[in-house]
Amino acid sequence: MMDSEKIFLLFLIVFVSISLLIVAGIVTSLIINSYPIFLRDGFSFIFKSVWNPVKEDYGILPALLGTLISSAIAISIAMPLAISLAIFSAEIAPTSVRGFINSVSDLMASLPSVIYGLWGLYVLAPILNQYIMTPLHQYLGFIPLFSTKPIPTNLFTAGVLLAIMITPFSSSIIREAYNAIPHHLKEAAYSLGMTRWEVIRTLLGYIKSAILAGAFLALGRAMGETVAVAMVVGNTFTLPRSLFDMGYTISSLIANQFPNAEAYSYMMPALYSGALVLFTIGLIINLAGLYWIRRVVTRG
């Protein structure tokens, strides 16, 4: 092996090792700093719905549920939007405007989250409250999901804002995978007499693994988003009864409580424990996503 190849290989090994060490360091730090709260309360800390710094009594169940609910809303809205945007950009839009559409999508992905938060608080939240949440509560309030009288800032608003934020990430992955499909496959589909819709549906099946990858990437972004969610979720530490309840997410809980944490004995370990739980959920979701993607690829 040439000296330049050896040097290149050495650099690869070094940088990969550094990346793994950083991840290991983060996990180790989370475990060490969260250990006191688990030592005192055990895993019941995860299932308690109280946050009382005066009594040093902490639990993260409302924040955990808020994270799961807002992320579920986000991914349910974002994936149809992402697939539609990707297909429109790659297949339907005129060539002259495709570059503009892709540039706008990429710009949306790069915007700071605080900008989304401000827009969500002062523009999106009132619109959702007036035209979507209030009518849903008025006509479908007998359904538990819509039973709470809505106010602009709540879990539903947070979920919709997250959907808007994560759509460009998924759309970019799906669009690139769709554009990478060999052109002869599309020609073969049209030669069989398929309509444009049938061709698109067939080609989407060809990139199922990319769609799943985009979904899991978007879900990870939604679960970890902090600033924008903290501005619109309501920041109320109660168990949610409907989609229109104010709530917390684990990320927003950490962001809001961290400035005061050092004044208490167990708040800092409680926040680290919340971060560890969030990391564990993300790890499980990503491992499940890799497993499903491999199954899709194996099945062809």
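Numbering follows the first chain given and starts at 1. Basically, rigid core = biggest C-alpha set you can superpose within 1.5 Å across the two forms. The shown structure was predicted, so the numbers you read here are calculated from the model rather than taken from an experiment. What changes on going to the form predicted in complex with its partner chain:
- Residue 205 lies in the same rigid part as residue 142 when the motion between these two forms is split into two rigid parts.
- Of the two rigid parts, the smaller turns 12 degrees against the larger between these two forms, judged by C-alpha superposition.
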Contents of the next structure:
Amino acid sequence: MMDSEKIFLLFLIVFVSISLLIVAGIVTSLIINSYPIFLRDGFSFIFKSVWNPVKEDYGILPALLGTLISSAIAISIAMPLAISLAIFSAEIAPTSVRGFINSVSDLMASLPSVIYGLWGLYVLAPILNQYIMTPLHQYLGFIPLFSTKPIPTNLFTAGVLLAIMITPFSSSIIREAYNAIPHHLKEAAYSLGMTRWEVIRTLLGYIKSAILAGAFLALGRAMGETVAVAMVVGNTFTLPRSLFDMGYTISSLIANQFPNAEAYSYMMPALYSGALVLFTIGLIINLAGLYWIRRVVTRG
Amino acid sequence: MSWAIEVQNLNVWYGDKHIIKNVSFRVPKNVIFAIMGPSGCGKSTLLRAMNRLLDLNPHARVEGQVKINGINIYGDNVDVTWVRRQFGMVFQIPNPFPHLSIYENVALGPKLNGLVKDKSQLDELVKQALQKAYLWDEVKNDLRKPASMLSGGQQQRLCIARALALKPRIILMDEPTANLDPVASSKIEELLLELKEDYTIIIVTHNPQQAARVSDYVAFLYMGELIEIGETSTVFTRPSNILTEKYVLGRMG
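Can you give me the structure for the form predicted in complex with its partner chain, which would complement the form predicted alone we have just seen?
All chains and molecules follow, beginning with the one already shown.
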């Protein structure tokens, strides 16, 4: 008996070590491979707006801004949707519909992103262009955010597509937290003569940490998403002047440029350091999200 | 005589299960009325039927009448949020909202109900409620701190203050001391005797000693049926039903 347990433990340790080593290996290679460009340009590489392989001059600022802008659009559209969806499924929908909604939502969360990309490019982008972006530009074009004459693929489209992709994910985090609210708190709220909406509002306050966690984890996903974004973001390397500008994100930049990278001496380090920047932002965001989730769990 | 609450031929089912069986009783004003009985006899269900908190359970079905001030709360066109505001309710598990401050917990009800016009009125109401719940002196310097920092007994008195801030006529208590230590429990019991001056209190308990200590009238509920009801002193000294006698002597449940 003891022997088989020891063997089991040994296997466990080996497999766990392999996983940890892989992560460590990835981080190490990110640092080693991006080192040359940091050695040559320092951190100015992050804040420059240039992508000139001929002169071996690289800076990722437009892509970094593109990542931040498209994710910001995504999160600000996704959160109201995610909260509404979670509340509808947890509190309002009849029990018979609940399972169906949750299954659809979970299915949406697990669809391959290339499907979203294809749909985003051929269905979503033209619709957004015709019914939202063009009118916004026409009537509110004096606001800098909408100042560019839109074409279907741009940062805004990428943001909306990302919002659709992350909504089910953060919604399920919020739904789980809402369903975990102790029944006696719900009773307390109703016993005070609250209407259903007042109860929901009060209870949302109780799970605000989970909502924040859901937002942060979804934000992490939005920033890392590659294929779908690359298909709708426009892939143009200029500093964005408005939401309707074509752009790049760090991940779509890497996906689009790596086939050429080996032909140049500094493009590979430039792409690696883009990855390192993305990794660092993602790490911070995920840690923040996990911190808030832990607060939910430990509060009891 | 006018009654605080009248329950007439009340029946409750959970699905096919008959939980409360044709129960009728009336409670005079400014008394403590205890509903006692062994676990699972339907006490909590009966209590929740009185302020329609039972509506939260989609499987529960209610027949019969519950009248406050002559109005049947199960009648047509009765606003259920109005019904619940006529009662303050205190639960078995102290359940202040842990994410809200001590002040906000008490202020929540009156703010939503529009009971107060401005901030100073609200402050005054919160203070009064906390004073009546014997909690003011312990928390007056910590009003902005989260309710979760209080001890169990303090949390339960905070819940009483939260209920009182609604200015209810009747306070419903569902085994309010079941999760408290003896010292905290006796504090709550003392408090009940004070509150009787201004409110009618209906308390559910599985502990006959507690019913004997605090109540003026007592009802004995057994398997959903009202076995006996009367003045507490009579029920405990000369019970008319053998089941009641067994129960108060501690030979049951």
